Every structure is written in C-alpha cells, then in structure tokens.
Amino acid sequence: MAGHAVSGDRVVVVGGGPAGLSAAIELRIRGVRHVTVVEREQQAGGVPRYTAHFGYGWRDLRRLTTGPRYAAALVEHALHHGVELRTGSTVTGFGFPSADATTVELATESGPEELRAAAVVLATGVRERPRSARLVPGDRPAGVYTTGSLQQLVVLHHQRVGTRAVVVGAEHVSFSAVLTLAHAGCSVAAMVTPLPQHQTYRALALATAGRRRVPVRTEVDVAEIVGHRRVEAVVLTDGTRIDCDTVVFTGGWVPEYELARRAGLAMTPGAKGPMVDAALHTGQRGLFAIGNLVHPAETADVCALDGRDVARSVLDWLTLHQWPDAIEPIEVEAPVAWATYHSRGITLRVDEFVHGRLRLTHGGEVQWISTPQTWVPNRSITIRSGEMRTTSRPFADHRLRLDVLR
C-alpha cells in the first residue's frame, strides 16, 4: 500500500456508493489505518449496481463500463486496500463528545452499536422525487415508479413491468428510464416535461427516445393518474389523456440529507444539501460532505472524484486539527437556482432556459465570466477552480455572487 500511516484514528464513511467507496480507497492509499464504510443496503456499490447501461467510469477509472461492473470494481478495490465494509447497517445519528471526535450511532442486525471516529465523511447520495412529493392527484394504483425503483425491479430482480409507459421528465435520467423500459419489453407512449424542450444532449435523445419514436410532449405535466388496481391512463395539464399501464417519475433530485440535518448542518438554499466550502468541510468539526449529497445530481464518476479529493482534507484535519470558523454560501440570483462547491470548483444549476453569460464575482470583482450561450435546466454547469482569477480556497471568508448577464 502506497503512502505512510498518518493516524491510528478511525475515519467513518457514511454511504457505500461511488463517492464513499472512492473516499475510503484514497484514505487507505494515503495511509489512514482504520477506514470503515457504513452502507444500509446489503451490498455496497450504490446506484450503479442496477443501472445496466454503459457510460460509467471514464473520469475516475479511465475506461467505460456498465453500472454493475463499475460498482463491482469499486467494491473490489476497497476490499483490496483494506477498507472495512459494514453493509446492512444504518447510521442513525451522531454524538460529539469532544472537538476532535465524533460518535457514530448505528442500527445493525445484531442491535445498536457505536463507532468512535476522528472524522466522518457523509456520502449518502440523492434520490428522485416520487409521485407523493410532487402532489400528483388521482387514484393510487400499481404501476407507478421512479427511475431508481424501476431499475432495481428490472436489473436486480429481473421482473417485468407493464407494456405501455409514460415517462415524466425529459432530463438525462429520463432517457435512461426509456432504455430500462425497452429492456423490460415496455414501450413508451410519451415523455412529458413542463419545460419548453428536453434537457439532455441531442445525441442521447436521438439514441434513446428518437430511435424508438418516443414523442416528447413539452410545456405540459401530469395532472392526474387514472386507475384502480393498475394504472389505466394519465391526464395531462392540457387535458390530453394517454392510455398506459406504467408511469415513471424521473429526476427532481433531493439529497439524502436527513443525517446532515440531524447533525445540525446548514443547508445550501435550492440544492437542499449540506453547505460545504472548497475543501468539503461542513459547519460541524470533523464532518465532511461529498458527492450528490452536496450537488444533486452529478454522474457517478464525478462523485468518485469528490471522494478522492476529500481524502486530502481529511488528512489535514487528522494531522493539524484545524477547521474553518464559518462555511459561507455562494449567493445566487435568478435564474441561477443554486450553486455549491465541489472538489474541483463550483457546480450550479439554472431553473429555466436562459441565454447570456454567467458571471462570478467576489467582493465586487469579476472572478470568472463565460462566453454567451444558452444554459439548460437540469444540466450540470461547472466552473473549475483553474478557470477563476484566483483559486476557490481563498474565498472561504468572503461570499461569492453568481448571476447571469442576459
């Protein structure tokens, strides 16, 4: 194993997806003796375990593979480097007995346990907003899914769904749902989005929905679901009725923030994940936050890079025991919905299609400005640290402002 042992203290990583596993691997490579990953599922690997399409691993593993193979590779690497994997265990809360220690409270199959940690990395990920959170009225029949529940049913459990579906949403994950439905032998009657056009890349839209002649209904949403035992139809906000037996709600990402809130962490307005600085510190000493818990929702390999990069900050904490006095938010103006730090810069989203230049200012001085272009909702926008006039780290004591020059 490369590196030198820097501490006998335990680091606990909460979440066994790409971000959490990558953080644990990097910490072991850098010499942390005791690294424990706590994962509530019976198997580590996260969402890629049940997303069978290609597209995983390019940024971190430097090869393209399927989701299950990507997840398996990360788990194998973690075990090879001596990471302790605690699957089937749920973190229920934290205690802070001293300024330099955290007690991690677990619920396990054998009963409650506690782990004492010198540092905790929160990597609990993100979930899609289901029908209930979207307040879609109508009957409560079988056949209503999110993309995640659909993929688990089809890929992990090899079950069939319906024969004719409506996909709610038209962002990247929505077109992934089209592929999963096709794999399950279910045709797609339509994709619907309240926005004026879809939000994915043209090539992806053509390769999935376009290839299967799936119509994308824009500026319309689902107003009602009809059906008693099984979905029979959906009614759209323009009054159109589409007969179907399956409805898939996609996107609308919400971070798995319950533990972060329980720890008293401040949340980023709009993104609803814990607020972090450029080194991924939160407002609680010894707690770091990474991945889609912080920036919903990036690809798995981007989250994996977060995991690798947070290891340096964790090592700094273990050796120097220094923590920032305050974690300041990045101020945004509409149509920017939110902005937050990630390991290699700033990531943000807009909430409408807008043409113009994005501008980042600090103390009234422009730190970065883009070329004029059209910015797309539900699509990742990244400002890399190297593109700014100064790196993001010196901004810790002063607020940044992000707006659009139309």
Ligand SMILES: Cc1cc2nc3c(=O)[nH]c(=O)nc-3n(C[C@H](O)[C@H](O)[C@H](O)COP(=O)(O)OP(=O)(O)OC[C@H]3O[C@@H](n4cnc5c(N)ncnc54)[C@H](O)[C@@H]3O)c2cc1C
The other form holds:
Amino acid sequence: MAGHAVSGDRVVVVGGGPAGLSAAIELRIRGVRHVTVVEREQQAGGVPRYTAHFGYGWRDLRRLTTGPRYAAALVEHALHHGVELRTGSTVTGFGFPSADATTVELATESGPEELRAAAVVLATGVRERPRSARLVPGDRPAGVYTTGSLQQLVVLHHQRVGTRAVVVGAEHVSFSAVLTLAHAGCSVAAMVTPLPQHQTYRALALATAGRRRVPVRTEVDVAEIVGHRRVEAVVLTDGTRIDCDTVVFTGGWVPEYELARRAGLAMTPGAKGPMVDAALHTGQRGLFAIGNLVHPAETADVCALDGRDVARSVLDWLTLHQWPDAIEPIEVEAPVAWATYHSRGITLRVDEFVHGRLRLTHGGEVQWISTPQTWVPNRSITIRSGEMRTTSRPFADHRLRLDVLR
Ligand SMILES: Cc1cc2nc3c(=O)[nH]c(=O)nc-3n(C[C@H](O)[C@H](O)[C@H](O)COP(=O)(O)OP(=O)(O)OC[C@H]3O[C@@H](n4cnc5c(N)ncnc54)[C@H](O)[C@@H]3O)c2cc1C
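Please give the corresponding structure for the form predicted together with the named molecule, as opposed to the form predicted alone shown earlier.
Zooming out: every chain and molecule, the one shown earlier first.
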C-alpha cells in the first residue's frame, strides 16, 4: 500500500525495465499519487524478461533468481503498489511548457498522446552494438545476432538458431550468449576478442565456455562474414577462417540515448548516456536519468537500486522545486574510458588491461585511492560514496578527476 500522498502531480517513468519499475514502486511507496511507467514493448520487465538464467536480484530483492522471474516479480510489485503501466507505448519526445512541467509525447496503438508530468525519470536502458554499427565487411547473410536478439529468439519465441556459432566478444554477456546457444543446441566454435584476455570472472568462464571446451581467441577480431543466404564462415583479422552458420555480436553497449538527446541533455563523454549528478538530476529541470541508460552496463540490481534512490530526489524536486545550476562531468584520463555517478557512488570503465592504483582527485587533492591491482576492461568498477573522503552526495558543484597511477 502506498503511504500518504505528497503530491497530486504525475511522475512519468520512461522504460519499464528493472530501473524504471523500481523507481515507480519506490515513488508510490513514498506517497506519489500518480506514477505512470511507459514501456514500448507489450510487456514490462526490460532485458531480464529474456535472459533465462540465474544471476538476478541479489542486491535489491535479497535473493538470486532467473531473469524472467525477476522481471515478473518487479511487474507484480509495481501493480500491487498501484503503478500505472502503459505498455505498447513509446515516448517520442518532450515539451517544456513551464519551468516546473514537462509534457511527454507518446506514440500509442490508438495514436499520439500527451501526458503532463511534474517529473520524468528516463530509464530507457542500453542495447548492444549490432554488426551494422561495427562496420564488419562481407556478405549480409542470415544468422547474425546480438546477444539480446539471440535471447529474444530463443527464450521468448522458442525459435531454433544454427548449429555452430562464433561469439564476438569475451565479456560477461558473451558467456551468457554461450549458455543460450548451448540451450538452443548450437555449439560454439570460438569466442573472439581483440583484447589479450577474456574479461569475465574465471569461475563464470569455466562454468560456461570452459566446460564446453570453447576456445577463446584473443587479440583478433572479425574481419569478414562469408555466406550467401546463411552465414558460412567468419574470417578473422589474422587470416583464420572459422566455418560456422551463426555469429553473435556481444557487448559493445550503447545507451538508448535518442530521447535524452532530443531533450537536449549533455552526454557523458565515452559512456554516451546523459550526464547526471550524484542525485541523478540531468541538465534539464524535472528530468532524471537512471539505470543502464546512464552507465552502460551494470547488473540489473544496481539499476534497480538507482531506481529506488532516484525516488528521494524526485520527491525533493516535487516539494522544494530546486534544481542544480549545472551538472559537471567527472574528468578522466586514459586508460579510464568514462566515469559517471550512480546512486551509490561513481562507476567507471577502463579500456585496456592496466595495473596500478586508481585515483580520484578533486582540485589536486586525493579523495580516494585504490590498492595496486589489475583493472579489467568491460568490467564494472565502482567507488562507493562512503569510501570517498567527502561522503553523501559529494561534489555536486565541482569537477572530479580519475586516473591510474601505474
Ligand atoms: C544477455 C544478458 C545477460 C544478463 N545477465 C544478467 C545477470 O545475470 N544478472 C544481472 O543482474 N543482470 C544481467 N544483465 C543486465 C541486466 O539485464 C540489465 O542490467 C538491466 O536490464 C538494466 O535495466 P534498465 O532498467 O536500466 O534497462 P532495460 O532492462 O534495458 O529496460 C529499459 C526499458 O526501456 C524501454 N524503452 C526504451 N526506450 C523507450 C521509449 N522511448 N519509450 C518507452 N519505453 C522505452 C525498453 O523497451 C526496455 O524495456 C544481463 C544483460 C544481458 C543483455
């Protein structure tokens, strides 16, 4: 049951994945009367709806479950708490008729519509870079997927894929693709990564690719895809040809940022999601951003915690009508690829294997420094707010800087 109403105003959440649903649930629990989640798919739940393996819910639900069960639990909680779910509706843009109101433009099955909102939470998630965006030359045959499209085909539509695949990438999600292919009866001829090692946990690599004796080919990439109607082979940058009928491009996360751009928001360089401060405000009054849209890509429970935490900031906005003057980026120096706030601190990525001490400074003063260790690309690195010298939503008005002391 929701608590006492603090506002008759509507909050619109764009995107019904773990981040958006968790934000909506928390807003209702905290007493916001009208909370609408707009989701373009026919069902809410986001990516976990079709990632049919364990690994979901640890930090937010305090139990481990599968993707589809996790998504179903969040949808059930949302309905139980009185969240309005508008599925099959896509948010196409925003208007800002006054300093304290936003109009949300929807494309619905029955035509265009507008919702007036006192606050909007953007939670549109990420997608993987498909073959077209990676500019891989060669033929254009059938049998080329991303992990997401592969899992939708196998888990939601119970379709068969091929019999022998090459997986491009060797990060967490790439090993999830190996599992899905195995469940679909498709063997994996090789995983391919331009980096010198795979980028997942040893245990996960062993449990998925290792036990199926899948070779991980390092320091090579796909140079060409060969095949007329169906994939017949891939050619690697070292000239090796691998016969296969399926290619899965994994990772290479790109935030679903079109809407954020249309709203005129500044983007975090490198991450390409909207820039936020520690309280998840964007540069536009009334617009918040959370989840993998902001930090491509964290686990679902981290996104769900963003959702819970943004509710407090939304409530502050609805009651106090105060907005920060500027949203400052966190400056980074290579090999730090990007850094952004999320609800519990700062998350960042490096773009090469590097050994050293990761250091966060502010005006030359060290706020946090790690022990010397090897930092792995494509893997989440988090600095919790409590570990930094200034705690609790720090630095909203200042620039932080991250680098690696080798
Ligand atoms: C293969 C794979 C395996 C994974 N395995 C795990 C795992 O084991 N454990 C784990 O914790 N995490 C895992 N993840 C990550 C997890 O799925 C994500 O962290 C989580 O889904 C991110 O939540 P989100 O709400 O930010 O975005 P999403 O889940 O992507 O949800 C965003 C939603 O916004 C909707 N949307 C986008 N644009 C619009 C628009 N304009 N209008 C309306 N709706 C819109 C989308 O349709 C989507 O439903 C995995 C991901 C993948 C791809």
